[in-house]
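One chain comes next, on its own, written as structure tokens: the form predicted alone.
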Amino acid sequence: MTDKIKYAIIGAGCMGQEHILNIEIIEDAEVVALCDTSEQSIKESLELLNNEVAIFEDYNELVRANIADAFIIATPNFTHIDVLKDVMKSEAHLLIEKPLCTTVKDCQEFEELSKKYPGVIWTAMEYRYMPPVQRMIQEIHNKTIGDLKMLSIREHRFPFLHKVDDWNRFTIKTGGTLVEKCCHFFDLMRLIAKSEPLKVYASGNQDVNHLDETYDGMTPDILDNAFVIVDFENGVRAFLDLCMFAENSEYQEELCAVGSIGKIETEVPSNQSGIANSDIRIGLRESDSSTKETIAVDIKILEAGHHHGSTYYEHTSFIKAIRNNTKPEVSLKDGLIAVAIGEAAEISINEDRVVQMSEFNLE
């Protein structure tokens, strides 16, 4: 394949706008198509374009259409495992954004009938591919801090954002705060950790956000703030401090993590702080000075989306995937189980319990 790759946007809201930017400045790849009912959706994204693209309601008739080698699937969180059972009759590469599914069945129930799919079928986790928490990765990898016993992930950011029809509000509609936002961090801990999780326990609530909301009599119940454990089969311990109502953080995104001979840590900025570089620091325990390495992202793909630079390297990936016909870096196995450690996560909340994860049929 030397041409271009043909993206289909299914869903042009927020996520898939932001895909749409990330296109546009990869040399040999292109979006032909965009699929939404919502008319202010299909505005605003022909307003990122530079090229004229197909337009169509109905996802069935851009799939029988047969004009994109990829789709992006970026419809509200409940729609994938429809979506998913239709644009399958394709045949095309898919780029899911997460969460995979809003529970661990529908993600199951995909994953099953794609067991023969011919095409890459990639789960979006942008967070896997921010510079600096990439780079901080490898360090724990290359055991630069010896074996890693501990890790911890802070997000402190702004409330759910508007999406049409506010769907983000309610968890039948989203799998709850920690499927349908931190899947993405779950994800992480088991990429750094090089384990399968073994038991969560979590505390939170809705304390702030949403409450003087209602859709049809209904109040938003999703939570806005959150501490996760989760224990993993090597031993190591990973935690998860989530605050919706931070607005005015320098850092949107805090990592931690220790070894048994030193700490490395990095921090990713808020849109809001105006900072564009990120600094990895690393001590040792016998050391008495620490080493220092600031991470920079071109500012032309920093102004591409909100997840510092990651949608853009996960679309290289995803491309270069499709053309050397590799498997995905994340898979349906990563997205299942990112939302499986969500799920139990909401469900140790709900029920006020450890949760172990021999409790989802994962294997």
Ligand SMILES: NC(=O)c1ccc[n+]([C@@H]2O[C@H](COP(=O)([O-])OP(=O)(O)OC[C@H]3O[C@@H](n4cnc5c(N)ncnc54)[C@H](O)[C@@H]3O)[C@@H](O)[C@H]2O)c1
Contents of the next structure:
Amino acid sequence: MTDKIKYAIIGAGCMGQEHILNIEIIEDAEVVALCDTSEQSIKESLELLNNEVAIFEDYNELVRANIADAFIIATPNFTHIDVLKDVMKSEAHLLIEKPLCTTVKDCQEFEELSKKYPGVIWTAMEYRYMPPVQRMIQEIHNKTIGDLKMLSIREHRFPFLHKVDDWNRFTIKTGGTLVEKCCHFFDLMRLIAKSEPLKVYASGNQDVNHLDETYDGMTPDILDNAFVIVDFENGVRAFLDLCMFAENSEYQEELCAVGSIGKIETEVPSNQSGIANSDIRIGLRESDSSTKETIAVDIKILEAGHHHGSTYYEHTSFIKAIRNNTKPEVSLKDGLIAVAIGEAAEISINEDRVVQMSEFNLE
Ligand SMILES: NC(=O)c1ccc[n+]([C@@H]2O[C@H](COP(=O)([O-])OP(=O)(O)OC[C@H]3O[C@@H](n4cnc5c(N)ncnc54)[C@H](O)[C@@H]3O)[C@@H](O)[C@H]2O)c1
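Based on the form predicted alone presented above, generate the structure block for the form predicted in complex with this ligand.
After this comes the whole thing, all chains and molecules, with the earlier chain placed first.
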């Protein structure tokens, strides 16, 4: 395949537009079609594009038009399962925004249906591709800190933004905050630990955000803070500290891992902080000092989205998998287990108990 990779965006809202901005700065890729039910989203997306594209309101017509090599599915979470079943009538490569689906059951149904699908199917997990996070993972997997024992991830940020039709205000449409937002972090934990989750315990609530909002007479029901502990089969313990009423945090994510011989930590700057670089700090137990490495991201890449350059790097890897006919770096199984840990954490809070991952039939 020597031509540019032709992308069609299904769901041209906030995240769809971040994908457009990144594809626009990748030389061997182009957006050829947009599909959205909202005129406003189409209008905003067209403003980001330098070339003419085909416009669709119904993704079934986009599938029938057969004009794209790859579809990005960036519609609201609850629509993913239906969109996926329909776009599988094509043979296009699929980049599916996280969470893969809102429930383990839907993820498993899609996984089963996709077994013989000829295209690359990739769950979009942008946090894997943030340069400081990638560097930290490399050091952990190189055993710089010995055998990993403890991993903690803190996300302190602003509340959920307003989305088209405010679909992100209700658990039924998102899967719940710990699925919708935190599947990213559970995916990272599993990637870093190189192990499968055994059990999950969580404590959380909706204490501050969206309590004065109503939609068709209903108040939003999504958590705005939680602590989640995940125990892995290989003994690694991971911890998530989520707070969504912490605007103006300098760093949106802080990651810290401790192994048998040392500790490594890094931070991901929040968009509004204006900070472009991150530091990786490593302290070894038998040394008097620590080392620091600064990870810089190209400003052009930083400006193409809200995820510290990660969407750009995710696309370059996705394109490589398409061109080389290789397996996705983030598989459906990865997408499914990230949702399962999030679902387990939501159950843990709702039922006030430890949830064993064996309660889900994940084999
Ligand atoms: N990776 C990340 O960090 C990240 C960040 C934000 C959003 N997301 C994910 O991206 C997806 C979209 O979220 P968003 O923030 O862009 O929401 P959004 O509401 O801004 O955009 C969703 C778009 O989908 C359109 N849409 C809805 N139903 C449709 C249909 N049947 N056919 C075509 N278009 C349809 C809407 O009109 C809207 O324009 C979600 O799955 C979300 O979880 C991921």
